[in-house]
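Only one chain comes next, encoded as structure tokens, the form predicted alone.
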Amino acid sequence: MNLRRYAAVLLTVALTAGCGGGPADDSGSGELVFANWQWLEPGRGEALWQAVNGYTATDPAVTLKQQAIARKDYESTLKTQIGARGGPDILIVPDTFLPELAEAGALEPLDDVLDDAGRAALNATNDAGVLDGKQVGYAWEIVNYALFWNTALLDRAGVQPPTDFPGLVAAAKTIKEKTGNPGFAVRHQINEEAPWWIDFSNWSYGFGGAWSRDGALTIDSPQNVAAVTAFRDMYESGAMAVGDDASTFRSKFKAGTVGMMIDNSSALATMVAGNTVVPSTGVGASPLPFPARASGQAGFFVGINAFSTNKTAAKKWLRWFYGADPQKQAAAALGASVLGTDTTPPAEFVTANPWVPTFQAQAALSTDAVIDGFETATPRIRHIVLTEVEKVLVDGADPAVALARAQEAAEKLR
């Protein structure tokens, strides 16, 4: 079976075995349930609520409803769901499940959705929305990564900032030595495979690694061996918060015990909001400390879902989000992230959060976790990959035994 094809069939049968969503009842009004895992998140999930929510203001016969899914569990809650032909009506579609949904039929297309004057409003990230020649999804955002850290902690441990991956490891050790604090973190847990995919993607570019080139599977190239190993060295230096998910690691950032972190500007961006302990002001931030100043990058979209009986009211609502007025509401509570406008965040919030220039220097140099050329089937290579990445950090593995058994392992899916 063709390899792009083989994750989105597994969808497309869920599809077809779906005991079907009710009557159509498309209107235009009612009740519209949006889907995002961000409604979790702290202070920004209620700014974000307000921004999309703002609609009903203008339309008074449509009421917004969220369904909260945990970040872990987004992709999978949502396949079940959508294979049954149900789920919410709008959606927040990570770019690395974007082709699977489309090429299984559960998105909606929206080329009809804008107006000329919506459309020329458009910014280029857009053009990863669109899949088969459809437009499937528009921006919600772009976010970028960088190396940031704990002023106070790293004053208090004598460490200057790294700007190396020797001097990311040893800034993280004399942190864990003179203070009893992590020095540094970072997912590494299989069962948060979809998200750290996309954050171990900023290890491979950094080290001038790719996931694919020409049509052919790099998996395991030069650069990606060094990439692992590089990622297995911090692992095993003691100084890493090992054993923690994405949850644990940023509340224990947001209490100032751990010193540094490779994360996205949204996550910062939620654990500096309001925080007394670790304000942003006191947050530094830099390029990644890798041999290229490559990164990735997270790419979210906003979808209909295909089975949705509400799509008369969900695309008005997408039609008005795209306005002006609800993209800046959105760049506000979004603040580093690239958007799918032009619109950026308040000078203020650039003023009062330092760190955001270094995010929005990297949009130029990022990359998405989606394998080009293996689009639809990312998702069956990602398990693959970080399978066997696990292997090492776990099991003491060699790299580039580890990842050539991933290479010769995908490459069977074709």
Second form
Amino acid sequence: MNLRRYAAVLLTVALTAGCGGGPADDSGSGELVFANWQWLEPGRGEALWQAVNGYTATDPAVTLKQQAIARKDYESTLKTQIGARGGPDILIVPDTFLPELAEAGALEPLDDVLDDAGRAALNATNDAGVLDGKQVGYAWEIVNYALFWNTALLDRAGVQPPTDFPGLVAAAKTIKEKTGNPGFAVRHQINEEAPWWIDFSNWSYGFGGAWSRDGALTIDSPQNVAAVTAFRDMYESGAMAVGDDASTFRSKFKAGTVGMMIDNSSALATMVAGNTVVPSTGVGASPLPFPARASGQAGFFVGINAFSTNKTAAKKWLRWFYGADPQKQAAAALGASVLGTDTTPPAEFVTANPWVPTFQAQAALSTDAVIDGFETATPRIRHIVLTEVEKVLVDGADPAVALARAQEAAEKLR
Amino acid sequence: MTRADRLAPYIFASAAALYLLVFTAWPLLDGVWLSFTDTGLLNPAAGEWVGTDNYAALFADPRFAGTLGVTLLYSAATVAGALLLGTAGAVLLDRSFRGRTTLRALLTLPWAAPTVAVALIFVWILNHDDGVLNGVTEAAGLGRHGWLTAYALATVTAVSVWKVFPFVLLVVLAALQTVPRELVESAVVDGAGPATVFRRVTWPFLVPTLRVIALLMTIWSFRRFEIIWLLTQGGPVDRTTTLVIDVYRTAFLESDLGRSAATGTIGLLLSAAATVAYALAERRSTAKDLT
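Please give the corresponding structure for the form predicted together with the partner chain, as opposed to the form predicted alone shown earlier.
Below: every chain and molecule of the assembly, starting with the one above.
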């Protein structure tokens, strides 16, 4: 037994292990890792990638690499990576996640990144990317919500598109009775907590409610109680796709077996892209059939990881992306979404997708699901509220009592 | 014996010891340490010592009592179900009949199938509108049911039992092979019926094995994550939120590593309690055998 040799091997292994992974120099070249769940979306993912990857033609010293993470695991995956001071160089950040990342110092301030022309082209959607006086993200897309339906299925059931909530429930029931398919689908389970919160905010805003006003929580407001009551009535109608998560009911809509949905333009664009069963021209859309015309929106921002070792290159990419041509290409890929500049999708896209103007018109009346005054507490308040909503749906709890409980629990978080 | 010969066993053991130290002991102790800090997921280096605050917050939260209750109920039901089904299956398969080998292979399939695939298939089977199960119950005039809503805990437990009972079956089947045939035969000759033979002859041979399996199954049930997460993610209304689901949710959704570690430490203590209970039962049994 040669002890010295054994010790030498151990030492070599230990030294080798300690030598890897040193910081790369921030030279403005090299590989940029770009995180986004949308890379996984069939068709649209490729088009989006082409839009962002166009930069490499102007700067061959930079290459872009996708980091595709499933939407439901997106925040938790990034938190783990960034917590370990790693993660992608560029990332798409949902608006509900932006305050948490910014507070942790994980987003690079971007105030000086764009040149004058780039800044002049920005629209008001970028204001939501300013936190504590710093621009930590630029708008990638703002997606609006509307009610939409499979025209052929509604015709088969002999129902007209509803214009108010009782009409929505009645239409859903008739579709279920006449065709055997769910009349309506929407997210309704805690296992999709983050996106359900955004979706559910449509009901609150649509019934004239809000999660906070003037720095105080308004979870148990009469408008929110009315919204939860309506949601429960739809859930209990027997005509809703109960138990289906978004990927399931979206697949069903795509296959022509769901009548109506409340969902965002981004999801609808993906469902109808290349779809011969439910083509884009076979879809109708209208504002939400609720008393107020307000609705929710999902805002997604482009940020740069403060712990990236390649921030210079990432900023160069960002400066390029907010130029006119890349924005045009992004608008073509993102379709009905509102971009960070006033770039609109090509006219032929709007012609081919007649539902687009309905979603676009909703931009002026939509609000994000971040709770004003409680930005970083939004995820915890979200869990409290949605758990209480589930009690209403599953246990038959009284909406007013449930929301009062949620209000009390959320106030204790301060 | 040379110095090198004397040191050789320690050198050989050192690699395994180092592995255990780095990959088991260190993370475990680090987890316990974290539970006394306010560490956040996005900024782990900024965590500060908060004493027992995380534990105080946990025990003051009514949700935590529910989580603990769900963990104990789920674990007890899963262990009992798996032991019962596994033992019954083993006794059945210990007999000689045509097709026994095929049946053995079929019954071990759930254990061999990947958990993620199993969970996803059950999500389809249990779907309210299009699931096979509701199709069957409706055809039988029993209506449609919210298997993953109204009966979430029972459903998750049933799927877990289905997934793990083959392990019990295989181990008990192996234990049954150790029962001396001559003892069984002499009991039969003495006029004992099948039930008496099982109770008086077979059962004493199975008890030590069942005790070990019960311990393992209990600890595994405390720690089981994938099936529950993929079926319900702890919902609805936290009805299937066990300690590990809470650990994940607190750490990765609420970014609170300190509190998550406190929940994890309580889970660790539960597993330790199960091990102590096993050791006590084992000691009592040994003492009884000696008298």
